[in-house]
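The form predicted on its own is given below as one chain in structure tokens.
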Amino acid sequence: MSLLEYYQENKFNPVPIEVSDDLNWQMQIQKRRNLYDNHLGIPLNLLKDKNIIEFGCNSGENALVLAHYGANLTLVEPNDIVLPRLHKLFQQHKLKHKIEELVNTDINSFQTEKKFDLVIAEGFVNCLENRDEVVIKLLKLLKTGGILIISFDDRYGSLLECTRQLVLHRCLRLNSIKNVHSEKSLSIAKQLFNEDFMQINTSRPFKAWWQDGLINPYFSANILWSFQELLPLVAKNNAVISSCSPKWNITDYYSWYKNIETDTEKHQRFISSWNKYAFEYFLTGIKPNLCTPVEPSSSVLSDTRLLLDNISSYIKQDSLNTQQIIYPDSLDKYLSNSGNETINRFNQELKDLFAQIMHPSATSESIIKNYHSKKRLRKLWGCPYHYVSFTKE
């Protein structure tokens, strides 16, 4: 079963966004303007009459904003469950004339000779088995100077998301609940996380997050991606990174605009900035102290990746013993030496939580109690979801 089939089988809209009333519609516009104008450096006011193609547009709430600013849209959406809502929203907002073509197919099957000013693929590319080939296909759809926007779940930024998955699945097994899609599963998830979830700025309800994240069989270590994997791929295909959201890259800070770099130099500095300043932030969501960066060793990165792999294996009910899910000593030492008291407290809480989750005598009640005691950790969500824009050379 693919991610698409998972959505279709469960008759599931992964990101329903409320835009039916004026207040919610204006909020949707503000959020997308902040993403495009302030983070990705693409002013929405300049998209009038530009030709844009969006793959996986879902029920169209984001595409609706592009149409509002005058863009001409080609929309490609394989999940026919969401199409009635898409038609309804564009009709309600009197923007249906901005849809030049709506194609009910997947990204691999879609074919066109047309070139676009902007190509968008949010939230699914990293889940595809042939994701490298898909990125190349997307780049080929761009005009020279055109921009590709994709979003993905970051390998290291998803540590806390995967940890919450582990907490839920461990509780379900201890309660002999085999159907992770059941109301009992949802009830335990709410008992664990609903209070924390309500504190964050999100566009979707708890149940959608539970379905798309906590129990989604496709949100696992094997679908996580990273800037270290993406940048060499786009560089080989005549594109260069433009910007990202969240904005963590400082390679252009305090730099004179006349200092021109090659694409290779820019990508090298981008990754160097990630190593020095971003790793802690990706893990925790806590802004780093730029004055005293601590660069992670290769063992920290590899051990963290192995931890995520083991969590995924447990969730998939592979033959992994719970005792194999061990909080890495290398990660413990790295975070303990951060010099940031908040990071140190977070590290102690996370290490203790892992010890409790995997303890042979653990019960669902003891795990829930232990998780609820983690006051610092519960406020943190890491930095799992990233947008990135690339310019076609």
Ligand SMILES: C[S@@+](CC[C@H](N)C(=O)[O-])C[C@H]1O[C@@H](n2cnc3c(N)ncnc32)[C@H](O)[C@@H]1O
Contents of the next structure:
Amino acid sequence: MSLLEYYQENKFNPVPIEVSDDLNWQMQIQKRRNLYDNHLGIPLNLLKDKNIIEFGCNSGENALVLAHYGANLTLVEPNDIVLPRLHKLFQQHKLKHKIEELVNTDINSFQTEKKFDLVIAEGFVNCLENRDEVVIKLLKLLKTGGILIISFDDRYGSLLECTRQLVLHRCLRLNSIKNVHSEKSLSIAKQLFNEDFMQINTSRPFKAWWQDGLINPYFSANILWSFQELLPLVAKNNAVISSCSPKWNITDYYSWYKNIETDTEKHQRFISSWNKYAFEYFLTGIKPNLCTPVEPSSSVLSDTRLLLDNISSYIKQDSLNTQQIIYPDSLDKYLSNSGNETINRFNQELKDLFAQIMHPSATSESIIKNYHSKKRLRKLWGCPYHYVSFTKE
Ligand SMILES: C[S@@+](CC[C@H](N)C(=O)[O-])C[C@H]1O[C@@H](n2cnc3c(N)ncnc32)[C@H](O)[C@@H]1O
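Taking the form predicted on its own as the starting point, write out the structure of the form predicted together with the ligand.
Expanding to the full complex; the earlier chain stays at the top.
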């Protein structure tokens, strides 16, 4: 089953963003404007009459903002369940004339001879088996100088999200709840996470996060991606990274525009900035200490990856037993050396959480109690979701 089939089979809209009243609509405009203008360096005001194609546009709430700024849209969405809402929203906002074409198909089947100023594919490319090929296809749809925006779930940034998945699945198993899609599963997820979820600035309801994140079989280790894989792929295909959100590439700061660098140097600078400043930030969401960055060794990265793989195997009910999910020593040592008190506390809490939840004598009640006692960890969400823009040379 693919991610798309999961959405279709369970008949749900994964990201129904509320835009029906003026307040929510203005909020949606502001969020997208912040993303485009401030983080990705693409002023929405300059998109008037530009030709944009968006794949996986879902019910169109993001495309609606582009239409509002005057862009001409080609929309490609394979899940027909969400299309009535898309039509309704464009009708309500009197923007239907900005849709040049709406194609009900998936990214692999879609064909066109046209080239676009902006190509967008948010929230699914990393889940596709042929994701490298798809990125190359997306780049080919750009005019020279055009921009590709994709978003993806980062491997290291998803450690906390995957830990929350594990906590829920362990509770479900201890309660003999086999159907993870059941009301009982939702109710335990709410007991565990609802209070904390309500504190974060999110565009979606708890139930949609539960379905799309916590119990989505596609949100597992094999769909996670990383800048370290993505950047070389794009570099080989005549494009260069322009920007990202969250903005973690701090080496741009204080640089002088007359100091021109080659594309290779730019890619290299992103990679080295990632090594120095991103890992700890991606894991926790806490801004790093810029004065004394500590680079993770290759074993920290590979042990963290193994932990994620093991969490995923446990959730998929492979033969893995609970004792095989062990918080890595290398990660423990790395985080203990960060010199940041908050990171140290987070590390202690995460280590203890893994030890407790995977303990053979754990019960659902003891896990919920233990999770709720992790005051620092509960406020952290890591940095799972990343947007990145690339310019075609
Ligand atoms: C998590 S939602 C993201 C929706 C929207 N792009 C956003 O970022 O808010 C993923 C979207 O990608 C679509 N999708 C999944 N597989 C796809 C594929 N193979 N080709 C095109 N779209 C796909 C889904 O139907 C859904 O609309």
